[in-house]
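Heads up, the chain below is alone and in the form predicted alone; it's given as structure tokens.
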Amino acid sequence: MKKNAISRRNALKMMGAFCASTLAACTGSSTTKSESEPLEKYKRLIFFFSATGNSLYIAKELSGADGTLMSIPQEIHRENPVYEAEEIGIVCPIYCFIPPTIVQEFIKRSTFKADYIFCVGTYGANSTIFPEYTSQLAKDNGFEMNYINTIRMVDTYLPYYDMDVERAQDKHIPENLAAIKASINSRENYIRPVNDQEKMLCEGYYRMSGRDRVKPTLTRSEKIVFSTDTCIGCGICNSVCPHGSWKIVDGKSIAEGECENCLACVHNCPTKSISIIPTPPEPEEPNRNSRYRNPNVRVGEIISANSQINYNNKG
């Protein structure tokens, strides 16, 4: 080994803490002020929240030449937001077949003018009502959704799949999203229905679950994951947390605070050092070593995305 050589361990947590001082340094506290006047008017405006990349490179493909792309968890900061577009577009995953809360409260709290609203959900196993369910939930905020699909990719929720599976895969992305991209690209105006059985497996899925049917998936990060004894405290998995819900403590990463549960901290620890809490009636992960990320997305996206840093060192 050369003499000044590092080992890949102290270089992980150079780049954990390289990533987190460069993005305090580039995205200062712009998204924090109160914004009353609406904020510059774009051609496509696309928001989007991703926790392994998926949706954010369907956001990418949408956005084309002319779009602009806006994380949802750096935006969410903003008070009373107006967003002005000649398009704007939504782009998130599916959580228990609806959009994740911080996307719901985000809708909630913003105002969108657009000739054009289009919202796309990607999904590994069933989307089920969530056209329904988000087409509803714009009608209740003061606007209508033009277009709401669906795609399937990767199904990242480790205590049901496996991502060697799901990788193996076909699930015909490409074609899918090329169909998807010539319908907004035309303004086609078109919510894709949802049919009677998919509504009886999402009935079925609350009753048995128990879970809250507004925020079904929002709970503390401390009951859903911890880090392992392989953990190195990089702190990238507090820096892709769109609540920035970890800590370093004694050079080790703790899990703490508001929960998602999009396993963004799961997937992208470099050194697979953190796991999921078993919570029944869900099963343990089938495969503990394997994990996902959107091959098309670098880990620096990501945090560039949902880092919390400058909200949480306040005060």
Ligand SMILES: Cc1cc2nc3c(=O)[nH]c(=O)nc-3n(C[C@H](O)[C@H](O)[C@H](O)COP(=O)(O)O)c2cc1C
The other form holds:
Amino acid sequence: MKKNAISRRNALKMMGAFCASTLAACTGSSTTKSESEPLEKYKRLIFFFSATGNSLYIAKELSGADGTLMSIPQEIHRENPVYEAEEIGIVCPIYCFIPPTIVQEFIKRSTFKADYIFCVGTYGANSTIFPEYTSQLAKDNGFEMNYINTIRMVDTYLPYYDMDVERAQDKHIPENLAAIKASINSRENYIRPVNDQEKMLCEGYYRMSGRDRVKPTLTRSEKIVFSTDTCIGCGICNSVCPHGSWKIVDGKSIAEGECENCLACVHNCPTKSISIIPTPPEPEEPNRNSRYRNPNVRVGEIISANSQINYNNKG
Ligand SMILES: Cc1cc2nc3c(=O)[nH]c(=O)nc-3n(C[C@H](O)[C@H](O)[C@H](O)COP(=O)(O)O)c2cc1C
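In place of the form predicted alone, the structure of the form predicted together with this ligand is requested.
Below, the chain from earlier opens the complete complex, with every other chain and molecule after it.
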């Protein structure tokens, strides 16, 4: 090796440190409003949560030239926010057929004022009750959704899916996205209907898994993920975590804290050093060498959106 060359291991560590230091100065995505700015009236305001980029990609596509993106893991820190825009959208992954806990919490504690409110859930295999559940969630919190739809993408739930197999499937994303875009741009009123078969599938899953019906994936990171011997302590796992639930001890990442089960840490680890703790009745992950991030989204965008470095000192 040349005298001044740095190893891949050190380069990755430096990247982790760089991400952490730049994040101390900037919060949220590049178009996100900072805490001190007033919440003026926007044209199209889109709130998103994304662990592996699918929902961020859809949010970016739907935001268009006039849209503004805001990250839910950043906005969740505002006290009783009131958001006003001509159109407001929420884009998020679907976890156990419903919105992730952090998204539900954000909806509960926010006030939305808009002429048109839409929601798009990204999912991998079955979205089942998501439209019905989300519509009711909005009603319970005093507003109506005008449009709720779902779009099928790579399924990132590693206990059930091999990312290599998922990536190879054609899920007709461009066509489906174009249809959703057209509907939203023409302010169509539509909540995707949920049929009896989908309801039965959902019921069966909840009975089999014994998961909570409202917060099915909220857990503790130390219960579901761990770093392996190849961990270099770069800290990217903590930077992409919407709860900042990793800490570095003796140069290694240790999982500890609240967890959405989003698997951002596992998928975005540059050395593939994070694995899932098998939790029966769920199977062991079929391919622990296969990880995923949406090809249109950079790891830096996930970090900007999810990092909690400004809110806790664990990193
Ligand atoms: C904890 C967890 C639960 C999931 N549950 C479902 C589900 O119920 N149905 C489904 O089709 N996909 C499910 N998925 C797949 C994701 O919804 C899907 O891959 C999504 O596009 C990921 O979005 P992101 O890249 O923005 O994080 C789940 C993924 C995770 C991590």
